[in-house]
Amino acid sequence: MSVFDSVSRMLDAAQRRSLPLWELVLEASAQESGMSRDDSLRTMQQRLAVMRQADAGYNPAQRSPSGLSGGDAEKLRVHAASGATIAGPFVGSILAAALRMGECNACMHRIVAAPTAGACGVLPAVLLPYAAQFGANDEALVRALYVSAGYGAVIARRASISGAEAGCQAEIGSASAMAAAALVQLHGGTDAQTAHAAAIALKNLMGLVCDPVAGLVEVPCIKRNVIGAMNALSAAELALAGVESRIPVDEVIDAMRAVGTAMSPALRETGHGGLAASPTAVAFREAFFGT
């Protein structure tokens, strides 16, 4: 079996062969995909590449085909550079980022699905602005990316990661989840701290629905992309203090996959329930796609 099957076992495994953990995975994702290590730290590294490029050609003044997103990140890194934000200028980059990937997304800029697309700007939104605050090199950006992608591959086995399956929750929640364990590597955290954070940040978004406006990834989807960099620096904030789930991390990824199980249909990526059906939205969608 997978060390991917569950949290604990892949934990176990880094423990008892005295691996950290970034190794682990990278170990078992270069065997899984058939690459050398070699080559699988230059995947990794050109999927960092990517992140950062995207974020560079982020263009203020561009819009959605659909016009319902672009612009909205340059004001908050605006506002964030005016110094009268409420949480401060490294909390503002955060916010800032998470906007500027999602509104690059939405524009059809190249991005890294982590895991998905509609969650492509919680894990830059962490990991950059933290380089830049602390002065975290490329090779502790990239080793936890590994992190992040062992978390993310127990989640999409054990549940989903998939909107349409199981909400939002698997989505936003799960980049949340990744992004929280990155953090914890990235600040120096142990193996067991990842685990509290990616459980702390995957209960804190347990049952958000996916209902995106006219069925484009934009609407609520990349203000949650904010919601989901916020969750994830909060989750790793309480694990590194010392902070323990009282739910095993491999048992919250279960009832997630529980709720999204008995989510309603209409609410998961259906574009028939929550804010999709909202008057607004549907007006919104017959004027756009005439229907």
Given for the second form:
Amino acid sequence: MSVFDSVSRMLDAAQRRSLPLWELVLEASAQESGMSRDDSLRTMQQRLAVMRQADAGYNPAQRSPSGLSGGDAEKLRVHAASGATIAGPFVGSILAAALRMGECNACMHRIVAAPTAGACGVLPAVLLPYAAQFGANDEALVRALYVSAGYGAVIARRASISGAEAGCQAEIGSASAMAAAALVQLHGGTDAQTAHAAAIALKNLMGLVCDPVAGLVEVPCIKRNVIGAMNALSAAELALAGVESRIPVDEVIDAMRAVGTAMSPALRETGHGGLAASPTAVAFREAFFGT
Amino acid sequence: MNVFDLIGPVMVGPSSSHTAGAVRIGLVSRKLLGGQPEEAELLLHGSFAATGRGHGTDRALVAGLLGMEPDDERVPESFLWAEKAGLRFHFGVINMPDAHPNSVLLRLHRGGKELRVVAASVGGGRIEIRRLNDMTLRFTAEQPTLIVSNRDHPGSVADVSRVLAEAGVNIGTFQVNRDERGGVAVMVIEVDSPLPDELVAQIRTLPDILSAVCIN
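Follow the form predicted on its own with the form predicted together with the partner chain, if you could.
Everything in the complex follows now, all chains and molecules, and the chain you saw is the first one.
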């Protein structure tokens, strides 16, 4: 038995032991993995540092080996800085950060899978702009990462974080739920609000299929990091306003697993269905791979 | 459960299975060979063959053979590093019946010896070695793993176990495979702690032992 068997068990344990949620996750994980508390905190700080390095190391001129991606995040950055956006500079900076990390991944930069490489843009896209806007320090960001990891752990245990097993809902959806909980934690919400935020985020991406063009982690994966981040922002905002998920988060996670099981294999990272089956995608695949 | 499986691993993109896993396959194969190959033939199967180029699977495998880890920022330029390190390599495609979709056959040459490895990347950056030379077996190299090849005579398993026991090494799992009775056998022994080089050298001196290597 583990505190990560369910969100309700995780929140109960935190309450019973009068521990902040991030601390409970740190402790339980350290215990299960045999890592010391200090090593764990140091490693999480390093993970945050790698996210920052990847974000800062973005090269607008670079293109992925397939030629499908690169340069889009820079367009967003310029657009957001121009003052001509619809949603304002803060939201613009989230959109740009999500694309930046997705493009860095496609261009073989060093990234932090969170929880997967394909979804690596979602968490940094909300954490880094939040820190810049609200002045959150590294300690606060590290705590938020523990909270997000706690939700990720329950999702991995009860459902899946693999696109091949349960579609994109398990990758971008899970990352979005993790990021929503992290934002609520950063903004001073309650443990219960982190759970509602995670539930709302996961519900709103339920059914999302994994349909990478030519099997590559590029189209539509990179732009789905944008919706993962924006969905996390809106779910966190709803939860902080006191809006509750009518379906408890553990049941949402179980429903996500059931939807993943019901998905045709063509829609689970095989590159055969969805957008990957579109004429443009098929033509690209034939031109690039020769079959 | 480890939080760093959710916030992590740190890796060079774009794919945990097609890139990070491929680096690990190269790295473990290098260790099985006992050092950097002089020449490597890499035959890609299934999804590795179909989409490997777009995922950098080719560069990832070569990076691993050069001793790089999955988070090494030199992975994308591994072909250049291979030239500097004197590693000649070429790629091809193979269809291996019953192999995992993300599989590769590596034919590695070093010091006049050839090692053939079939490995699969099974998801999330995790790998399995499925075949060594002509021997079917299965191990992940996630914990220290001792691979011993011996002539199939009575007593070899007992000899190796005795050396490990005397050194206070606890055995987690123990597989024995052989090609034919009295032929060549392979022991795959997962242990709880890394083995010192001296201990592996001692195992090599035992009767009927052909080779011993530990992936720590």
